[in-house]
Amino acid sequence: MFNDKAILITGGTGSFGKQLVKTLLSQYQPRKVIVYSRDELKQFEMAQEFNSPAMRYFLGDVRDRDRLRLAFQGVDYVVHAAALKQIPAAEYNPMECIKTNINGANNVIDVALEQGIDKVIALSTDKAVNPINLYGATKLAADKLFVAANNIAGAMKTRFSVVRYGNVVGSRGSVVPFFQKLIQEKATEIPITDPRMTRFWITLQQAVNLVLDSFERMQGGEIFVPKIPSMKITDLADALAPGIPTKIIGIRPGEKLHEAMFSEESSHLAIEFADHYVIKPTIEYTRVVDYSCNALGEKGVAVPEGFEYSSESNTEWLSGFQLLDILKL
C-alpha cells in the first residue's frame, strides 16, 4: 500500500524514523518519503545515508502549524514520531514537553484534516498508561487527541490511529547504550535502579513492522499494542556485563517498577489478535466500527475482564542470550 505514495515522518531523524525510512526504501517504491524534523545537523547526516530520489528533508517543528501545512501538501500517510521523551528533562521543563507532545500533536491533527491526509498513525508509549510522570501524561493526552480526531473528522476521509509499544532495544538514550558505554569505560559496577524492575522490549524493526502493518489494519480510533517480551533489569545487566557487580541506586523520580501497555480498567475495551491487542476508543463515533474484525479481515476476541497487560505479569520473557543476539543484528 506504500508504493507510489507520499509518506511523511515527523521526528524522522530519530532511531525509529531512520529504520522506517530504510524499510520503506528497501521494500517499497514510495513516491516520496519526507523527513520532517527541527535538527539540521541530523538531517544533513541522514541525507548522506539516505539519498534516494524519493527522499525529501523538511526542516520544521510540530509546534509550527504553518510549516506543517506546507510539509503536508500532497502527502498520503503521516507517521507522527516527534516528541520530547526524556523523563527528567520533561519534569524540569514541563511546558516545553507540553508544547511539543500535546500542542504539536494537535497541530498534526488539524493540518492532517485540513490537507486531506488519508491515514495518520501516532507513536505512543507504555508510560502513557496510568502515568506518574509528565512525559507519560503528555503522551496519554496525545493518545486521547488522536483517538478523538476521528470523531472530529466526521465525513472526511482522514483516519487516525495510535501504536503503543515499550522500550526499544538499543535506541538512542536508552539503558542498553548507557550500560555499553559504562562497560567500554571499564566501570567497576553497573548502576541498577531496583532489582525488581521489569520492562517491555521491542526491536526497532519490530516497531517499524508494527506501524506499517497497522496502516493496513486500521479503521481509525484504535490503539494497537504488540505482544512483546518483558525482561528484568538485573537480567539485562548480567547479559551485557557478566561478572561486573551491580549497585542499587533507587528508582528515579517519575519511574515505575513495572510498566503496562493497558491496565485492567481498560480490559473491557481490549481485543486480542494473534500477535497484538487493539484497544477500542472510549468514545462512540457517529459511524459504526467493528474493531473485532480489522481492515484486513483478521478477527480478534475480547480479553477477560480485569486482564492487565503488564511487564511484570507478562507470559513472554526475553533471556540474556536473546538480547545479545538482537544486539548483534
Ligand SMILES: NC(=O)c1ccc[n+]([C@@H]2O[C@H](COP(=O)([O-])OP(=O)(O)OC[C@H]3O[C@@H](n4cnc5c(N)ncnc54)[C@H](OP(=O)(O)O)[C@@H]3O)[C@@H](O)[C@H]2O)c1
Given for the second form:
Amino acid sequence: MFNDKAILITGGTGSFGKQLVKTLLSQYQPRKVIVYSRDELKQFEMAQEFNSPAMRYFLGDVRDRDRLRLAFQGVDYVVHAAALKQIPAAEYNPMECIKTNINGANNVIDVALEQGIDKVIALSTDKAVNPINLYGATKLAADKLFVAANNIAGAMKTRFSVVRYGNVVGSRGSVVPFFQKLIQEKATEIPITDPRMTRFWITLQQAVNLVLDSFERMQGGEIFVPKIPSMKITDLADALAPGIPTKIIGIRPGEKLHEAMFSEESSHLAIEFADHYVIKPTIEYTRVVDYSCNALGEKGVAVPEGFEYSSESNTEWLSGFQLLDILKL
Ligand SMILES: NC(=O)c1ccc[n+]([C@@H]2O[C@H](COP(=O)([O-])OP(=O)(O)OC[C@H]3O[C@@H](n4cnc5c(N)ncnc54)[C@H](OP(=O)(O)O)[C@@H]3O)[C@@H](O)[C@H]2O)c1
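Now show the form predicted together with the ligand, given that the preceding structure was the form predicted alone.
Expanding to the full complex; the earlier chain stays at the top.
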C-alpha cells in the first residue's frame, strides 16, 4: 500500500513521526516521505539519522495554509501528527493550543481536499473522551473536524479517519522518563498522584502499526481504537523503582483517575473487531458506509449497550515484567 507512494507526516520530527519514518523506510519502498514541522534543529538532526533519497524535510507550521498547500503537492497519504500536547502549557496558553490543534487540523483538511490527497489519518488521544482539559478538548474538536470532513468531501476522493490511543510508553515528557530521571538522581521517594490511577499503555511501534493498518482498513469517518492493556500507576512505580517508597502528591489539574477510549454514551456507535474497535460517525453521509465490514473485508460486531472502554474496567493488564521488557526493547 505504501510502495511508490508519497506520504507526508505533519509533526514528523516527533516521537511518533520518527518511528513512522523508520518503519516506512525499512518495510516499504515509498516514493517520498515528507516531514513537515517547524523546528529546523529537530529536522537537521533527523536528516542525519534518516538520509534515504526518499526523505524530504519541509519547514512549516500547520497554522500556515499556503505552506501546507506547497507541501501537499503530489502527496498520496497524509498522517496528521502535529500537535501541542502538554496539558499545563495548553491551560496557560489556550489560544496557542487552539490555533495549532484545531485551526491547524482545519487547514490540513481544507488543503487535503484541495490537493486531492487520497487518505488522511489524524492522531487522537484518550484525553479527547469527555475532556476535562483544553488539550483533550482541542483534540476532540479536531476529531470532529476530521469525521465531518468526509461529508464535505462529497464526491471528491479524499477520505479522512482518526486513530485514537492512550499513553505511549516512554514518550517525551511522560511519566516513565520522569521516574527514570528520579531514579538516576537517587531520589528517596517516587511521587504518585493517586494510588488508584490507571492508564492505557501502547508502544510507539504498536501505534505506528495501528496507523498503517488503519490506512488499509479505512472507509472514511471512523475513529480506530486499539485494544491495549492498562496499568496501575503504583505497579508502574514498583516495576521501575522497586524498593523506593512512594509519596502520594494528589491528582494534578486537568488529570483524571482513569481514561476512556470511548464512553458508555458512545457505545451505540462502537463496533468490536479482533484487535481494535471502530467508533462510527454520529452524522450520516450521503454515501452509505457499512462500518461493520472494513475495506479489508474484516467483520466486526456491535458492542453491548452501555459498554465503556476504560482503563479502569479493561480486561487486559500490563504487568511490571512486561513493562520492563518493553523498555529494554
Ligand atoms: N505521546 C503520547 O502519549 C500520545 C498519546 C495519544 C495521542 N498522541 C498524539 O499523537 C501525535 C504525535 O504525538 P508525539 O508524541 O509524536 O508528539 P511530539 O513528540 O511532541 O511531536 C509533536 C510534533 O509536532 C510538531 N509540531 C508542533 N506544533 C506544530 C505546528 N504548529 N506545525 C507543525 N508541526 C508542529 C513538532 O515539531 P516542531 O515543534 O518542530 O514543529 C513535533 O514534530 C499528537 O497528535 C498527539 O496528540 C500522543
